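Coming up is one lone chain in structure tokens, specifically the form predicted alone.
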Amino acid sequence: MISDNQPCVILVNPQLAVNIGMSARAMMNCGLYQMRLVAPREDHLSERAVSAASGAEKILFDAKVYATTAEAVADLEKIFATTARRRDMIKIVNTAEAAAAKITSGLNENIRCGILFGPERTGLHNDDIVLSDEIIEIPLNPEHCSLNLSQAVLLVGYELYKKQISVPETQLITNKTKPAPKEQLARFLAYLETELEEHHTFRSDEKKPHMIRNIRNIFQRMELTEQDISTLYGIINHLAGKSNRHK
């Protein structure tokens, strides 16, 4: 069951069916399902649109079509308009990230929100922007800030989706092994130092402590797994001409 508690993506006068389909795909990528179309030039249910949706055709079949932007936003309470050009209007201008926070907060208060996206060639007309409460402006290279319609939908949608999920910024994927405990790493480093000593690597007693600290620091910052340690034992033993002993 698709919840009504999500913003409506409103494509105003989209020109190409393929861009409508690609926008539907971008929406589903970001967990958005409510598409509204204002006087599309081409059929949003054409073969080209459905093909471009690439599995997100349900959004196309459920999309609502309106004759005017005013009709498309009539039942909504908060409207954001995306535009790359500052218009001669007094409006609050948000980045996509800032707008996503506001939209999410509004949805949590059961405020019906919509996001306007303009036609590919010209962007939103002033008469459409005036219907909005605030503007979303995506900061891009000033020399070329034009976006494909679906790209704009994806960028704004992604910022919204990030507000709904909790994913660590970085993580170590260990598969079937696990991070090596410090005790195991310490045993390996002691073994490595013994082997280096036996092979007369430390030719200067004065420099030896500094070399050992450098070696230890290299391995300490590598986030080694138990499998990594086992592999390193094998490499050292092979180079030393010994059987593979795991200390």
Contents of the next structure:
Number of protein chains: 2
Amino acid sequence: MISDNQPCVILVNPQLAVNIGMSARAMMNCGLYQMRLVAPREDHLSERAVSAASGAEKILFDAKVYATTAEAVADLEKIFATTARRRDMIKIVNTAEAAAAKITSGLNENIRCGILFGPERTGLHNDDIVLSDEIIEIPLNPEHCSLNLSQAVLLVGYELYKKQISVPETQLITNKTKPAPKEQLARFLAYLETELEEHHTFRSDEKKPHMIRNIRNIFQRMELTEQDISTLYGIINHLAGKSNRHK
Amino acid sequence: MISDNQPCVILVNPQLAVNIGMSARAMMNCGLYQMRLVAPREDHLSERAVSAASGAEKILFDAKVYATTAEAVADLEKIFATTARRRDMIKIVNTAEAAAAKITSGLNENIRCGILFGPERTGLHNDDIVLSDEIIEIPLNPEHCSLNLSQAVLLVGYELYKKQISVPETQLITNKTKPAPKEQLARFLAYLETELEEHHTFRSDEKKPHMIRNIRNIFQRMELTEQDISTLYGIINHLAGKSNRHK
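Alt. form predicted in complex with another copy of the chain, vs. the form predicted alone above:
Below is the entire complex, every chain and molecule, led by the chain shown above.
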């Protein structure tokens, strides 16, 4: 569940309606709903913005518009500024991931956070960065780090989203079937080996143990489910010209 | 440094030239340069594609085009498929971060990897997913997880980039100046306290130690640099109507 206590995404002087709309879409992808706009050049409720929002237009309709950055951050308690290049300023610089951790733990203590994103071509003005407590620098290829506005919003939002959920890093999706118990796998392997024996697969008694070990390893590392094993019985039986006598 | 041994970004049946171009830009943001295209509907060298690439057009010019996904993956050894929704398939599903770790360690062992991205509206066809070894599911708001093609490329590329670089999570950027030695901070605090004493700031002797402790804590947590301290001396001296007698 995403908490209502969320950081505000603050777009400072965004130039293009389409980028405001795409930023709303990126916010919704990451479960963020609070957008603030500082003196946008184009209308954030124009058809182009709403169409680019692609289902996230509610964020545009709910967005608050301010004349200055100072007004947009006035009721917030901790401000992060996103920058692509180093400024001549003494500030704490965070990766997006580190900032996401700080924002999330701030929110847990009811500290209202805002994240500033600058206009498309120039990025944030130094006077806006001064209004921030810390800087976010997204780690990207230094030879080509200019991001589309909505992509900067997406990457910061993505790191925030990752802090709020817990998803297993890796899982085997088995749908209705379950990973096979080892006993079932062993029974299947024994059946396979008997069939191979009957079909004279093991030409030399000397090499047989090694071949069997290899075969077992192949099937062992497949992480077979019950359904997989049933499928494999079918394959073997059909290849061997038998009806599906084992299940 | 980004190694030449890179995963291939494989766009399967991309529909719009602008999305191919934006994907190239996202790849370059993440230091990825090998693009493969399976039967793109629009020309990846069209003006719209090149313009959307916004400086990453070399990736488009170098991209290889294939008629089928099977041909596009033929010379690769490990394939990941990106999906937004669960399919009725028994496969290992990874977060983008977990997949990035696997791809990176695969590359370290010279295992050539490819990452499949499906067409804009429909995502990858099941027949393409079958050609993959594992699945990547980017963790996003389940109520709104449809991503623009280039944003999916960006998020996977970003996770890959993060695995290849080491950036300090948090750092204080001080430019030419250094964090002040504690001795300098102590000297400054003593100076400040003397000035405050002279200006009758501490009204009661009883409360003075507590007030001093609070003041010290304020300046202590500022992580002041040598330049900051010099600036603060200036402020105090000007407020007190003195010339800059301490440095």
